[in-house]
Each structure stands twice: as structure tokens, then as C-alpha cells.
Amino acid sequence: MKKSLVGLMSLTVVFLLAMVLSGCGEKEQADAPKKAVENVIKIGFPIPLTGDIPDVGESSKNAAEMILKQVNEAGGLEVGGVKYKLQFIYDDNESKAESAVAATTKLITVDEVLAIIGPQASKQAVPAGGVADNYKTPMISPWSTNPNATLNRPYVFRGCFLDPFQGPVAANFVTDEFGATKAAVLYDIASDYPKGLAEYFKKAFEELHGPGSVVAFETFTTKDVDFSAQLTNIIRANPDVLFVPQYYNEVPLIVKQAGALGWDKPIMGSDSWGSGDLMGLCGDDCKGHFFSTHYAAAGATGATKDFIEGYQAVYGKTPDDVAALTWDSVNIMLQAIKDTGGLTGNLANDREAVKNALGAVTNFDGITGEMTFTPDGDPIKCAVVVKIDDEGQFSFYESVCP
């Protein structure tokens, strides 16, 4: 009995001692300064890091990372007197429409981003824009020129001009520059961007020169690499100029095959020529041709020159139009976030506030030109026609404004 009593008393002492020590620990934790939770703004980028046009995704990410570093090293983005660190989340859309939908959905619902930058190509931006609008999340596509990306979607904006503007720019240019009265077009019928732009060019050219002045309107399907049959038909039709609204990875194949078949007339391109390693793939075959685009790196001045030099210092190459448009689009989004006057922490409310602030943007001074959004989320801005000079540089040739 005595041993049991002594044991019970020992356990009681240990228990009481533990309670005292535990109380002291809790008091010390309560008295310790609490670590502040860092304010973070998350922005999602559903971009093509793999697939047919990975250079487009790389350019987007490169420009975004420059901004991320610049803002965060300066202490963050100040919104309503509060500093926020930026967090950019990149999700590969694999250059596919279905992957763009999945990536955008994940960024909005799982990662809970405040806003979306991208996708770039219209084939991915059009369906992804539907997702962003359904989830009431502000989105800017820097490079999608197809009207359907923003059509009837109040949450979706773009950082570039539209194809209904670019098509007539190209049609007028080949008419004035080459005296063209007959034109041919070769385009990918399975992709939103080239299909839409080809149709806008045809409409504009035939308004200038009459029905039937587009003497060949030839199509192919994504991933085709042999264009000899279409090019043979085009050469037989004897046009004065060939319009090719295709991506940087397809243009060299078309240009080289055309030359091999005897084509020696002008080829006019579109803004999709200005991305990726066009000249590395095309070389001398592309020199002397023209394309419409968003900015010209050669001979740039002011803020555009500063951006180009900063990009070259980090990445060792000249930024393409995708990088420049991404730079502008991210900065417009950040401006809109600041223009909300403050974030509430309620994601739905903050997304709505950012969307409203975007719609109110006027005279934004971007490196690809001044921008004011229309009620449809499309900017009013100029196009540039560049010539691929003898050194393979994209040299400014003329500016065309609405």
C-alpha cells in the first residue's frame, strides 16, 4: 500500500510540474511577436511552353519574369497603401485549345489567381477566354488578334490590334507598295488566327480590286509540312503577291518550297511572323519580304529601346513582338490592379474591381504604342509594317493607324 501511495504521489507531482511548464510555454508563445503573413498577388499565365510554338511561351515568360523581378526587388506592388509581392504562375497550354482550357481553369479555381495573362495564340485564347469570362476573372491576351477572343466577354481584353484592322493593312500595303491587283493566300484552315486573318485580307483586297482579284485561296491543315500542291496552284493562277498569315515555324517551309517551285514575287506576312526564331529557320529565303506587326525592334527609341536593351542583357537576344506585347499587357494589368484603390481579400470582389479598372484604361503609354480600351476590351492602336532587311533584321518601314 505504501509503495502504491508513493507511486501515486510521484505521478501527481510530475503531472502538476508538466502543467506548470506547459502554461509557461503557452505564455511565451503568446508573448512572442507574430510573424506577418506576406501579402501576395497571384497572376496566372496559360502559355505554350511546349507544342508547336514553344518560343512564344518562352518570350512571354521572359518578359513577365523581368517585370516580376523589377517589382518585387522594389518592395512589391503598392495598392491602396499596401505593398504586395507578385507571384506569377506559369501553366503550359501545350499549344492546344483543350490544354488552354484546362490550364486556365486550374489557374482560376485551384491556384486562385487574381487575373490571367494569355493565352497568346487565338487558337488557345478564344476557348480560354470563355473560361475566364465564365469564372468572372479578368484576362488579357497579349497576342490574340481574332475578334472572337473578346467578343461578348466583358472580362476578356487584349493587348494587340484586331484582324479586321490587320487584314486591310496588309491588303492596302501590297496594293500601294507592289502595285498588286491580283493576290493569292495560303493559310491553315484548322487554326482560328490564320483562317480569320486570311478571310479579312481577302475581303479587303477584293473591295479594292473587285470580286475574283484573290485568284487563289489555298488551305492546309495544322502540322502539314508539304505545300507543293497548293503552291503549284498558286503559281498557275499568276498572282502579283502571296499573303501568308502563318506562324514562325511554318513560314520557312512555305517560303522555301515556293522558291523551289519558281516563285520570285513578293510574299506578305502577318504579325505571327515576328515571333520565335523566324530568321534562324528561314535565313536568306525570308530576306526582302514584309509583314505587319506590333513593333519594330530595329531603330527603337525611348522606353521601347530601354526594354529591348534590358531584355538583351538578360536573355542574350532581341525580344520579339510577343515579349513586347506581354510586357505591355502585364503592366496594363498591374496598373488596373493599382487603380482599384485597394484589394479587399475577397477574390470575387477583387476580380470584379480589376475588370472594371481595366475597362477604364485610357492612353496607356506602352512600348508597342499608346492604348485605350474600347467597351469590347480591344485596344485602339497602330500597326507597323516591317521589312526583313539584308541583315535579317526586322526594320521599321511604315506605321498604319486606325
Given for the second form:
Amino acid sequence: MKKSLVGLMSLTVVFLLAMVLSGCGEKEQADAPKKAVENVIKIGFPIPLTGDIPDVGESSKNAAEMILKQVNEAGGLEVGGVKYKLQFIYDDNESKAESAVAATTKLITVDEVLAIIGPQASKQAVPAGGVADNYKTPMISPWSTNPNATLNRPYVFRGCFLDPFQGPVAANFVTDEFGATKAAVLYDIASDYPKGLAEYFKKAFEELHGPGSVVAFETFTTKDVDFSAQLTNIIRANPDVLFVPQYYNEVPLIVKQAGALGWDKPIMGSDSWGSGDLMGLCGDDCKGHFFSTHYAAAGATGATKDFIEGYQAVYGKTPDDVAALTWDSVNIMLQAIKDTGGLTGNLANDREAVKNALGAVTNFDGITGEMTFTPDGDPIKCAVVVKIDDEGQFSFYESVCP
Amino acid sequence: MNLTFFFQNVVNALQWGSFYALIALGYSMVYSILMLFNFAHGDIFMVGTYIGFVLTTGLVALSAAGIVVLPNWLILVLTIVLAMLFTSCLGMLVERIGYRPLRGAPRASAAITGLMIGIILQTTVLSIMGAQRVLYPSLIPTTAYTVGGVSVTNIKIMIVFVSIALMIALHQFVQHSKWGMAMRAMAYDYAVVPLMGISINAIAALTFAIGSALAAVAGIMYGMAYPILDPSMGILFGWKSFVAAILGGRGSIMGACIAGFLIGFIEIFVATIFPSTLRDLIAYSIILFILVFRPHGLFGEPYSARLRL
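Could you output the structure for the form predicted together with its partner chain, given that the previous block was the form predicted alone?
Up next: the whole complex, starting with the chain shown before.
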């Protein structure tokens, strides 16, 4: 008797706690059913709200919510003379490949979205792109730079440049800027993006300086926190520069440990550095290093400046490149929906019309640069090299175009 | 492999192995008393790290606001003491609600209890702290010293020394205190010893408390060495430390320490010599190989779970 009473009481406490903690979620659900009668365009976002890179999911959602508010407050999106309200559905891909497949499938088949924006990291975008293409649903991955995400998939597009382009950008930059003739690479072999980029960098650098000029090519596996063995190997090989194409949660550990082992030469990064709270996690240790990316917030002008100021006003922080690319991707998608000239209501036909309109978009003037899609669904656009300055700002250093 | 390079890796391995050793102790002690593995221990380590994070952040904020101005070393000491206390309470709570009611239950039920508690702890921390990575505040600025070409930081030295000091303290406690004697007696036979007036509940709670306190210290030092925390950090660490506990010989305190350092050394040196991708593959193949020849672990004896040192 006493035992079951204790059990019941502790269960009650757990449920009460759970209700308190989830209290903030209730409001969103309450006003969802009202919209059923209006003309609605649904767009799905399979993004990483939890898992390894939650900041990326948050930035995506922030940028999307800004557009949603803007369009719906203006009465909706006008397509072929009819006003449609936008409805954005966010589904957590937990930063896992298998969850990205599940979330994308659910958005397409259960929620019946017209189009997909996301996933962001290549690890999820490559498998999710296969799902979208199978179901003939147009998808734009704003941030995935791995070629396989869009390769031979007519329904899949991306909002950023590719790793094969970013690799040479980094290789050329370290050669010109630091006079580097020997380079080292440290990357996560279990993740599509770092692995692809590390290999493109190695290829480009060895084309410039001959075979063997990448003197250390060290790897680790996702979730590793101790890189001392790899960094000891790298320091022993005595390269001029270290290339680290990793995400913001690993970069601080690598940079700090490298410093503790006596590394005092430059470290070059890739666009994954710019997302999330890199400086909050890394602090002074990351200052003075460089990375290639899609846009630089410091020193922006025009529409980009307006976007940054609008974002800061709502969320109180500077938008990262994920936010900027998501903004452009959603806007291109909306542009393509408008370009169809009118929706039929038949989901399969509309999805195909949107795909065709996306392929026809030329010189779209985005905040991360002008974009035109190649037949593969990849945009032609420029890369930016930024320096992390003494105030911890990502300041514009150099622009590199294809 | 020249000598400097070799010693650099030895230093790296000592730091890495310290964490495995401290966490393996928690597994080993619980096993020797209750004959079961507390699979939630990796997550208790994680919670200990977060408790340390909250305490340090709070105390630093209080100091910065000028409410209670404390020097950094005092903040560190307070954090360690309070985190040990809170995490011990958590360990005892886990024992009280997770293990004690199931003591007579089938083995499998007691084994999955740990897994479930682990998941509960992870999701609780996830819902309170959010999925965002947090930065463990640095109380002591990292200073790197170079001794004969080998880079050593003050943090590394502290970690290795504190770990070894704790192991010696635990040894003294188990061998030379009344409670320690009771624990050894209980490990010898937990069916008969309670008949002599020693409460198995008290001893079990004490064992969980000590194991959790060690995990809390490991967590705080982990935060200082690898300052990016996330709620799933305890899983893989817990598994590998569990391997250390088994490899050391189930129930052997010295075995757990030595095996923890051994795993640290194997992991670091494999990553140094082979492509680092193969690290876990080769490292754990070696450990499997050792177990084939020493099925009871390095210091284990057949049919006995005595708490030895």
C-alpha cells in the first residue's frame, strides 16, 4: 500500500514538472485549427532543433518566422491573383540522418507541404534530398555544401555554393595570405560535410604545392572531445597552416587544445564556423583566425543591412549565415511559387510547377549575393573570407568569385 | 617516434585516462557491493558536470555583481565541494528510488533500471538547460609550460594530481575506516553480513554517494579541460568507463584505476600511430583481446567480487 502510494506520488510530481516545463508550447497549438478554411500554402522545415547543432535550427526558424510574419501581415502571398496565407511547419531532424529522412517524409506525406526548406547540414540534407526527389517535392537546402545533396536530383536545390568551390578558395587564400607551402587538416571523418571539404582542400592545395604538401591529414569521429593525439601529430609535421572544416561546437575545443599544445600559427576554417554561437563558446582563443563563408555581417550594405537590423531588433543578436541563407532560400521559393502563375490545388502538379519555376530563376538578388541555378540545382555565387577580429566580429576580408 | 613526441603523448594520455579511471571507480564499487552495474553512472557524471557549471556560473555572476566577492580559487573549491554534495545526493536518490525497490527483482530489471534512469537524467537536463552547447567558465586561465619540448598546461597537471589524490583517499577510506570495513565485508557476502547488524541500505547509499562524488569531481575537471558541454556527453564516456571497470576486474578498485589509464593510453597511442579513424576499432579490439586471455579482467578473480586494493 505504502509503496504504491509513493510510486503514484512520484509519478504525479514528474507529470507536474513536465507540464510546467512544456507550458510555453501550449499557446501555439491553440490557434492552429482556425486556419483550415483559408487558402494556405504549407512549407515544411526539417531542421535541427535539438541534437548536435541546435543553434543552426534556431537560426533557420528565426529567419523563416520573420518572412512568415512579413508576408502574412501583408495579407498573404499573391499567386496568380489569389492571396494565400503561408503556414510554416517546423519538424526536428535531431541533427541525425535517419530523423531527417523521417521528418521530411512526414512533412511531405502527412502534412502535405508544397515545398521543403532544409535540412541544413549535409549529413541530413543528402539523405533528405533523396526523399524529396522520390516524392517529387521541390526542396531547397539553404546551407548544405556537399555536391551529393542535389546531384541527379531534379527536385532538389541549394542556397549556397559547393564544397568543390570552397576547398580551392581556402587553399588559394592560405597560399596568398600566409605564404603557406605546407598545410595540415583535421576533420571529422564520420560527417559528410567536413570529410568532403577536407578532401577538396587537400586536392586543391596539392595541385598548388605538389603531392605531399598536405603534411598531416588527421581525422576524428563525431562527439570526440580530445584531439591531443591528432594535434600532437600535426604539430610534429610542422605545417604553415591548419585547416579545420568543422562545426562551431568542435572548433573551440580544437582551437583551445591546439593552443595548449603550443600551436601558434594561423587556423583556417570553413563556412560552418560562422553559424551558431562560435564566439560565445570560443572566446579570445578564436580571434585572429580566418574562415570562408557566404556573407559577412560586419560592413554589410543595402538589403543585407536591412535584414541584419530587422533580425537584431527581433532576436537581439546578429544573424549568422544560416539565417541569411534560409532567408534567401525561403524568398527564392516564394518567388518560384509566384512565378508558377497560379496554383491548381492538385499537389503533384503544383509541386512540379514550382520545381520548373525554381529552375528558371535567374539573377535572384539575395542578401548573400546574386543567384542563378545551374541545371543541377546549385547556385552560382561568390564566397567571402572573413577574419575574426579583436572584438570577436566576423569582419569582411576578401571576396572570391568563381 | 622520438622521445619528446612520446612523452607528449604520455602527458595527453594521462589526462584522458584520469577521467576513465575516476568514472570506472563508480561502476566498480557499486558492483562489488550490489553485484549489479549502475548504467546511469555516465549520466550521473554528466549531471555532475552541469551542476558544476551552474554553481561556477552562479558564483562568478555573484562575484561580478559585487554581492559576494570571492576569489577564483575559492569559487573553484566551493564548486567542487557543493557539486560533490549535490551529486552524492543524486546518487543516493537514484539508489533509493531506482535500485532499492528492485533489489529482489530479476537481474534484468535491475540492469535496465540504470538505462532508464540515464535517459530520465539526460532528458531532464535537456529540458532545463536546452539543447544549446554551453561553455564551462574558465576559473583558472590555462597556462602552457614547455618542458624539454613537451607542452603541459596547469589544467593537465591539476587533473592528473587530483585524480591520483582521490584514488589514494578512496583507498585509505576503504582500507582504514569503519565504513570502509563494512563495505569490504558487504562485498564479501551481502547475504550474511546484514545479519551482523550492518545495514545494507546504508552501505548501498554510501557506495552510490562516493561513486557520484568522484563523478562530480571528474565532471568539473572535464569542464575545465573540454569546456563545451552537452547533455548527451555522458553516454559514450559512461560506456568506455564501464569497459574500464570490467577490464580492471569486476569489483577491483585498483583494477578500475589502472584499466582507466590503460584505456586512455591505448586510445591516444592508437590515434597517434594509426589513422585516427581506426582509433576505437583498434583500441577496443586490443581490449577484447586482453579479455579473451584474462576473462576476469586484469585484477579480477573467479567467483569473487571482493573489494580489493
